[in-house]
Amino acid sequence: MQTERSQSPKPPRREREKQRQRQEILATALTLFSEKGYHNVSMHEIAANAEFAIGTLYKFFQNKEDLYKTLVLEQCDLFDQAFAKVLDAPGDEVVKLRDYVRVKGAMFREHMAFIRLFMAESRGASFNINAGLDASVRQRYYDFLKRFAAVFENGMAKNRFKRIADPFDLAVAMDSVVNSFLLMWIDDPRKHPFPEDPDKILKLFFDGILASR
């Protein structure tokens, strides 16, 4: 007797076309925002570059602020999913930390346009945008830190790590170290390349600089 595979139904062609249009609009907006800045790009310019009528944009987004918020939050979701896949996976905690450093570097490289946009505009966009957007982004970051802290907590429970500090504080500290390397790399890739070997960062974090006596 043959078993039938359970497959999710394929969305109708019209729905697939709508999703394609939406993604093309977001991709075009990301390119323009990252090149010119949020305030220097209009909905008409996004429509023209995406080769859609201006009315098509307003079918998906209320205004430019709505488009920008959607763009940022969807990009943040991609980062969240990538990190969750690493941090929630079974296995050794040190391996998870290595994978986290490696994946974060890869995500920054793959989404450089978004990283530059967010760094430039997170303090430059209007108050109305940041009022709602910042709160949502911050909540995502705190959720990530809790997931990251669980790696240290589990490692301590297994005696893989010493209980030298609160797991949440360790998560904040390590993420700050990795972010510093990434920011230096963005500023000057030749002078400050992001380490290909995650242990170059992990050793700084785990070994410290205090000489034994």
Given for the second form:
Number of protein chains: 4
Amino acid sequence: MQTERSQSPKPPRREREKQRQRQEILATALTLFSEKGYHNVSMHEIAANAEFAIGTLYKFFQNKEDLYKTLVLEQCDLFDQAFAKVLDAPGDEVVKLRDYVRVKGAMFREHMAFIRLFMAESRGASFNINAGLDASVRQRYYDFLKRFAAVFENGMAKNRFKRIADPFDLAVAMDSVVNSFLLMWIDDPRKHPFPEDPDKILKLFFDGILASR
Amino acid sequence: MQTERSQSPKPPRREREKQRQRQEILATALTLFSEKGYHNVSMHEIAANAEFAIGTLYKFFQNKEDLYKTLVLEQCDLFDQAFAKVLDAPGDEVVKLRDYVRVKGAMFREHMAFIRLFMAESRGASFNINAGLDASVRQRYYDFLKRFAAVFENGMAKNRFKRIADPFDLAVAMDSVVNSFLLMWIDDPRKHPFPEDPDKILKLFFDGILASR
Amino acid sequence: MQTERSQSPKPPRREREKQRQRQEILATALTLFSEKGYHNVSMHEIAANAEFAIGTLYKFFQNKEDLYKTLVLEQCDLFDQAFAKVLDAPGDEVVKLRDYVRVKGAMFREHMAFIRLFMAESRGASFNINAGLDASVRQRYYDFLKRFAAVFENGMAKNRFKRIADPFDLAVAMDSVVNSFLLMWIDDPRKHPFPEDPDKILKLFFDGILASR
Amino acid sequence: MQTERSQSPKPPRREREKQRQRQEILATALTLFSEKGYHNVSMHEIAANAEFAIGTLYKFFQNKEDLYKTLVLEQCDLFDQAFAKVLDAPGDEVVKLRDYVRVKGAMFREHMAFIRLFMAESRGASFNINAGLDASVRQRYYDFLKRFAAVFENGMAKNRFKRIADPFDLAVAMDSVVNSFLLMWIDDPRKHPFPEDPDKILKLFFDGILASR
DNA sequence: GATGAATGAGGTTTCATTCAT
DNA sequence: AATGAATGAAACCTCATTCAT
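Since we've got the form predicted on its own here, give me the form predicted together with the DNA too.
Every component of the complex follows; first up is the chain already shown.
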């Protein structure tokens, strides 16, 4: 309802202002949620930090859960879009993998708050506040994995990659490894420095470890 | 003075009974926590499901957080012990990796409730209820990774593996991939069947994917 | 930023209304505490009697103890001010003593509920809920006694009183006697009627009881 | 019921042992109550400190309140007896007053824990746990005051004292002054040293303070 | 439209008391 | 007779949400 804007009487300036406020609330909530966890942040706290009245929050979002879900989904969109730009463009598959690792690293750096929040609350099965959220978030992730798998599929078709495994499995594997290294970095940037060189990770898959007998 | 009687000081039956009750509470709590998340389960709910009075729970655990931490740490011990048995025994490194994947799969199967709980609440950085928990659990995981890395280190020393990467990084990578496949299975056992054959996963690292030009 | 509007910043009517509510809560709490004692009155009971929701109480006072301390300190202020008016004014010392007894009687009459509460919970050493309260309340009483002693000191300087004892001791003695008579009256107004005539008490100190041999 | 001992079957040793336990419980309770206040001491705490099982306490006392009342009444008896010995003996009235002050001081010294408890919980009107207690404790105090008043009455009859006031009022006054000095001493023994010399207090009443004009 | 005072359900925890052993 | 495990009512307090202004 609040996103319709084809009506003429509402001046677009009002509308833009509203969107700005909405984003401000979401940004504040993201920061707080990621610092203290969903259940340890009250709506009052969000309102106070965003410098709005508590009632105003309920003008934008039906309830706390709605605010949370919106927040997560919008952030997911950002990630999806960034990855799509890399993966869907034409080009060499090895370059794509390298770019993907680089872009994912950049996104983690830029959106650390969200990563923390996401990792803390949204993993696992269908429960928690995520009840309804998981369904869609999970689906989106699988959709992403399919597109990521296409890179391997194409690479194999072009004989750039060997067919050592199912492309989807390769996608799962490589993404989980990238995530692990990035999470370790977030966890303790000193002990586990940011993997500047994408190839450090890629090599784990490019060269097999098994010595020939 | 007043507890010493003619009975053997601490009747072992009483003690065993107490342990049984304790385990019952922990089991009930694990189920509920894993289904609904820490914050969505009340102590009353646990008491009712375990068929104890609420006060009895507080005889065993100082408070809700203590119950939760105990729960997680006891489960972690189980996993640690199972993995230690596989990794610390002498033997061929490739066999060890294969056994590790097999045992981890079996543990995930047997302790699904805990896996769900753990994935849902314990990831992420140091906040949430996990505040104090994270510190130790995280450390334990890194300790495990080091022992896992030793397998690769030894394998390299024996020329069983090629030195394509740092052993610790290899440990991180392989474990994250195993986890990913197991989590996908937990998530939707139909779409992502349980990886019966450990080699399916191992091959991802054994053979490189990069085709020689 | 969000609280500044076109209205005068803090509408005085709102503010006055708030103060009225606050006083209502304090008055209700005073009555209940004095009737049943601090530990035998629940916050729900106060809320119900004051016809507020329980949450509203916590808008005004951080917790039960805060409510109690506020209550006691505000009442103490009333007494301090009333006594200060009598003792600090210039004038004959005998008149001052007479006025003090009269005013104290009037205050006891008017604030019986508080007297009961104070006598019941605040005497004794430094423990109980009074932990922190005692410190200051006790100090205030000693401060008062010093000002009361000054009356005797001045009277002695003017040769209105004989130097039969330390002025501070005289202050302690006279005040305790006045309190005793007033407490007996509160205890059972029929058996121990209100000491209308201050001189009845003063005479106990004015004339010695020892017959000359 | 437990104090009857005319029956023959119960060996007196058992009976004596029981009494010893009872006293142990009461002594422990007195210490704890006086340190932390009635409501801040749990039955478990008393049981643990007295080294009895919680059930044993309920063999001796119907409930917590019963334990408290018994405690207070037994201590009151001690005081009553000590004062009676001084006041009811024949002798000069001035000596009696002096002895009374001395004995009261000694009793306060010896039974500080009880004094603290009594002052903290038992003053004030008829409420609190004292509900039933006050009735009798208060009556006992008035009975005492009457006996104390008799000293003044007798002294007046013998022309030892002047009839400057009602003997009962004199009793009230003198006792409240003695109490005040003793309480100040308990409160802060350094600032308000123990009034070693009874005459310091008696003089306040023996000599009038009013200077003859 | 925005505000924030007011609400009250529901959370965690304590502790007096009972009763099977 | 003594024990102490078990009970559950009831305490304090938080916070998502509503609605009169």
